[in-house]
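Presented as structure tokens, the chain that follows is alone, the form predicted on its own.
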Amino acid sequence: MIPFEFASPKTLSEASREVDHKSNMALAGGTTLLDLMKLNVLTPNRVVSIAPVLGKEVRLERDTLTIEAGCTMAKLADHEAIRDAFPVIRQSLITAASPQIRNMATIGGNLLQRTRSTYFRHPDMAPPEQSFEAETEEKFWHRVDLSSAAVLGNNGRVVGTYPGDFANTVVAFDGTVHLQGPDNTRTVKARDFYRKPSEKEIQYSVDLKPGELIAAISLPVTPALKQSLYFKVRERSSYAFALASVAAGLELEGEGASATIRHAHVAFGGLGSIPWYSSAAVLALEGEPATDENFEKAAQTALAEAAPPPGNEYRVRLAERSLVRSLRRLRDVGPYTDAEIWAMQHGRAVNQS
């Protein structure tokens, strides 16, 4: 880690005047920034401590849920406004990381996680060839690590997967990002906040200008947000990134397979270069009967544009099955219970009382 200066601003506005996201970087929970500084992936000259000046409250007002950026993942997951009313939020946080990380990581920082792609986290490693569609020689696949390569939003190139979980919920349920700049504030729809990698990038970028900091996010409170779940498939329980995950919510008119889907929300994690909102799945579901056949049709439609790198084809089918399973669960049973989600995370139920 290279030497750096440390700044402790007194207000959020003062902090925003210090930060440029390049040579002067913001430190909140620090769970990713410090790791990347130790690896010399990020080498800021100045680190600006923003945790003390970020708001940490969660507010439920009328039809809007607002979460201030300094709230930790653990505090949000256990907040009384979240615990019983908004399953997908709690479940995406619980299944995201270890307790130690959840107690440190802020919601604002969590939204900005960098890819776990080897080529980003080890700067001495040679970058991969740009296009896997153009390369047909078998030897190519023996020279590159594609385990963290995106299946969606890659434009036929080797780019890293967005690794987070909570952001998938935010884009699925039409969240808004509230930004504080040096002299003004700005709001951006979460679905527009994330940008797929450009031609020379190997991970996503965000709509965040120099000096701007995430102050809060907000989500509209809808019946589908209350009838929601987060389902995550990974190589092991506890602390692992998703091979495929689904943030889903349904508002049904009627019961069972004869019900009509009034509103649907679907986003995938572990697959895209950005948190992947699936408008294709939503369009295929809304207004249709909640049948298994329509669920499977929506899943196939959602993954129709997938372009998996060699060796990752199985993740397309995995994502389709994960979506169908999630929709069936919401239709037939409802959201996962706390006992079920803790069992997914730890391999056994955990008494949280």
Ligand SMILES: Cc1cc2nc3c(=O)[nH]c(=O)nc-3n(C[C@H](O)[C@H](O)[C@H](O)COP(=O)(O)OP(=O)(O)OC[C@H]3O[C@@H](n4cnc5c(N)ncnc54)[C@H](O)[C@@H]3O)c2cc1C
Second form
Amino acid sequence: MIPFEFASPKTLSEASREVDHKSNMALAGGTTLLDLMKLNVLTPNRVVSIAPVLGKEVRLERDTLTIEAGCTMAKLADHEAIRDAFPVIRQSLITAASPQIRNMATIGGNLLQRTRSTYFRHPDMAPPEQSFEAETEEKFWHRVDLSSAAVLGNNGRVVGTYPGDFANTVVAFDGTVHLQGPDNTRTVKARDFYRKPSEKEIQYSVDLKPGELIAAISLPVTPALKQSLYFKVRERSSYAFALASVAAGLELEGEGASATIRHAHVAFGGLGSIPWYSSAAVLALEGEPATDENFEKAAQTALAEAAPPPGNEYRVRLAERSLVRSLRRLRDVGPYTDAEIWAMQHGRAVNQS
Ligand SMILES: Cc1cc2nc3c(=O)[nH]c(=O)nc-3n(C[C@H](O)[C@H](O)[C@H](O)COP(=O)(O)OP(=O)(O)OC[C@H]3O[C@@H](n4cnc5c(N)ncnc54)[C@H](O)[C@@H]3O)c2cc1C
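Requested next: the structure of the form predicted in complex with this ligand (the form predicted on its own having been shown above).
Full complex below, order starting with the chain above.
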């Protein structure tokens, strides 16, 4: 880790005046930033402590849920407004990381995770333009841990996966990111906030200008948000990033397979270069009967544009099966219960339909 200056601004707008996201970086919970500084992947000259000046509240007002960026993952997951009413939010948080990390990590920082590929996180990695030249060659594929490479939104290239969980819920349920600049505020739809890697980039970028900080995120409260779940498949049952995950919600008219799908929300995690909102799945589902056949069709449509790097073909099938399973579960039983999620977290068998 290189030496750096430390700043403790007194207000959020003072903090935003200090931060440029390159040489002057914001420190919230520090669970990503400090890791990357220790690895010399990020080498800011100045670290600006924003946790004390970020709002930490969760507010449910009329039809909008607002979460201030300084709220920790643990506090949000356990908040009374969230606990029973919005399963996908709670589940995408408690299936992420570990209790220690969730107690430190903030919601703002959680949205801005860097890809976990050890290759793309290595400070000695070739500059993007060189790796871009090389990445179509087979020998490049053998050098890179492709299990963290994107299957969707990769433009046929080898680029890192967006690794987080909660952001998939935010894009699935049409969330908005609220930004605070030194002299102004701005809102941007979460689906527009994340940008797929351009030709010379190895991971996503965000619509965050120098000086802007995430102040809050908000979600419209819909019936589907209440009938929702997060299903995550990983190499270990706990404390691991997703190989494939699904944030899903259904608003049904009627019962069982003869019900009509009024509204559907679907996003995949662990697969895309960005949190992957699946408009293809939503289009295939809305207005249709909630049959297994339609769920299968939606899953295949959703993954039709997948371009898995070598050895990752199984993640396409995994994602399809995860979506079908999530939709069937929502139709036949409803959201996962807390007991079921904790059983999954601890590697115990549960009766998952
Ligand atoms: C071992 C391990 C396992 C993990 N497993 C998972 C997992 O399974 N799922 C998952 O989703 N996550 C996982 N995580 C990641 C963890 O959730 C993130 O590290 C955490 O959410 C980041 O939040 P933070 O407040 O600590 O951010 P920080 O580390 O403080 O900051 C992260 C980045 O965001 C910037 N930043 C922070 N806040 C703001 C803001 N308000 N405005 C603008 N920029 C800001 C910082 O400058 C930095 O670039 C894991 C982490 C570890 C170390």
